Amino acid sequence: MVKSINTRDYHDWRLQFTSENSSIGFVPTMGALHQGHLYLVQQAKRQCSQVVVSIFVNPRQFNDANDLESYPVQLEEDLALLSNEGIDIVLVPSIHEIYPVDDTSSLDMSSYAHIAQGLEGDHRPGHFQGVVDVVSRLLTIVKPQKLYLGKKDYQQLKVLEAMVRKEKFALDVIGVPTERAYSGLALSSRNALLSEDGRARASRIYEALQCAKAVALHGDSAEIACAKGKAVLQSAEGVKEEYFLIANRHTMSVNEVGSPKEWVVFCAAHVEGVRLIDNVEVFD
């Protein structure tokens, strides 16, 4: 049966795995787990001798207090899902274990700030600062050899890759492809906030992304590909576009996107008041 532990108990458990043949894979989450999270866990289990999952709803990465308040919390259900995957240890730290009362410090992101600009960086001020703060602290606690992150949060993946390099964490960052429902809708904890009809409407986001990808593969410009994808999204009833853009997969620049082999199509949209993000790589 899976056991949820705090930071102190984790340190005691971690002492068992110090040999060169031991490898720990780490999957950080905010809970409300779904098949996408479990796919990360499964990938980690295939490559590592031990897998650690954390559940911590990080207040620093929410720029909207209402978004934080409405974020689904279901710890018992999450632990049951992880138990079914054969996970033994789940790190569930308290807020004060991650952010001690007298510690208000944040990481210096200046060397990779350009990756955190545009896209989510423009629409969620402070979000990536909160992400690097919490993940760096979790990595210091967990001390894994591999970090598993989903490509659904593509810009976040690139920001965290840069953070790991700058802070010299001795680990590999593994980007895992997005898990999707049969309709194409990217699996997300936020999907639980949608009605069945809302989830059906939200599947048009993937349809729009795939349209833009097909146009790009046909040899058209990024501008034309975006315009065609946007047209699909804007024709979808009940889906409100926030942004629909092509960016460079390395720099996240939407102004200098490079060659089509470096393009990623990004979308953020609202359905039933729920904010959803997704992306597709033009050449995956």
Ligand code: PAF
Given for the second form:
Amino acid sequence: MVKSINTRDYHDWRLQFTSENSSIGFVPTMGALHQGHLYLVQQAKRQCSQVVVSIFVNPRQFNDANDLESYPVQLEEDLALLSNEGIDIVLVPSIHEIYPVDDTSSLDMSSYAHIAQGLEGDHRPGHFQGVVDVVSRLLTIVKPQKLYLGKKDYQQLKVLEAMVRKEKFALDVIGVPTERAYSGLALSSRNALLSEDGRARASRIYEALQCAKAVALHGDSAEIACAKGKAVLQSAEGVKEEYFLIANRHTMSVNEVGSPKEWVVFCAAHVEGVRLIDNVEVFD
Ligand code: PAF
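Same protein, different form: I have the form predicted alone, so give me the form predicted in complex with the ligand.
Let's see the whole complex now, leading with the same chain.
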């Protein structure tokens, strides 16, 4: 039976149930779990002796109060889903366990600030600062050997890889491919806020990304690939583009998209007022 525990109980559990030979796989989440999260959990279970999932809706990473307010919360359902996956321990810290009132510090991101710029970094000011703050604090509590993150949040993955290196956390970061609905729509907690019609419309985002990828692989420049992808997105009824860009997959720079192709096509768009992001990798 799955057990949701706070930070102190987690320390006790770790002392009691892990040994030097244990490998802890950690899947941090903000809850509202879907198949994409479960896919991360399944991968972690294959590779680690113990898997810990956290559920914490991190206020610091929301730059829009309405977005935080409308973020879906469904702890009971989440625990049931994790129980079905054979997860025993779910860390559900309180806000003050993560952010004690006397600790308002933020991590210094200056050495990898360039990765956190552009794309989400430009459109959600302060978002990545909030992400590195919470994940570094969670890692200090959980002390895992492997950290599992989805590639849907590709820039987040790159920022957190850089944070882990800079802060010298002794762990591997595993980037897990995006899980998609049959229509191609990337699975996201936010999809729960869409109507059936909205989900159908939102699947055009993937179509636009795939179009850009096909054009790029055909040998066209990033500029042309982007323009063709954007045209698909703009023809999609009910889908409002926020950005559609191609960037270097290591640096996240839109100016470093030469040869060989190590690109990612990124899109952020709004459907029925819900902000969605997705991406596809492009390799030569
Ligand atoms: O990707 C998410 O769900 C969040 O950004 C994370 C990594 C759990 C940090 O709050």
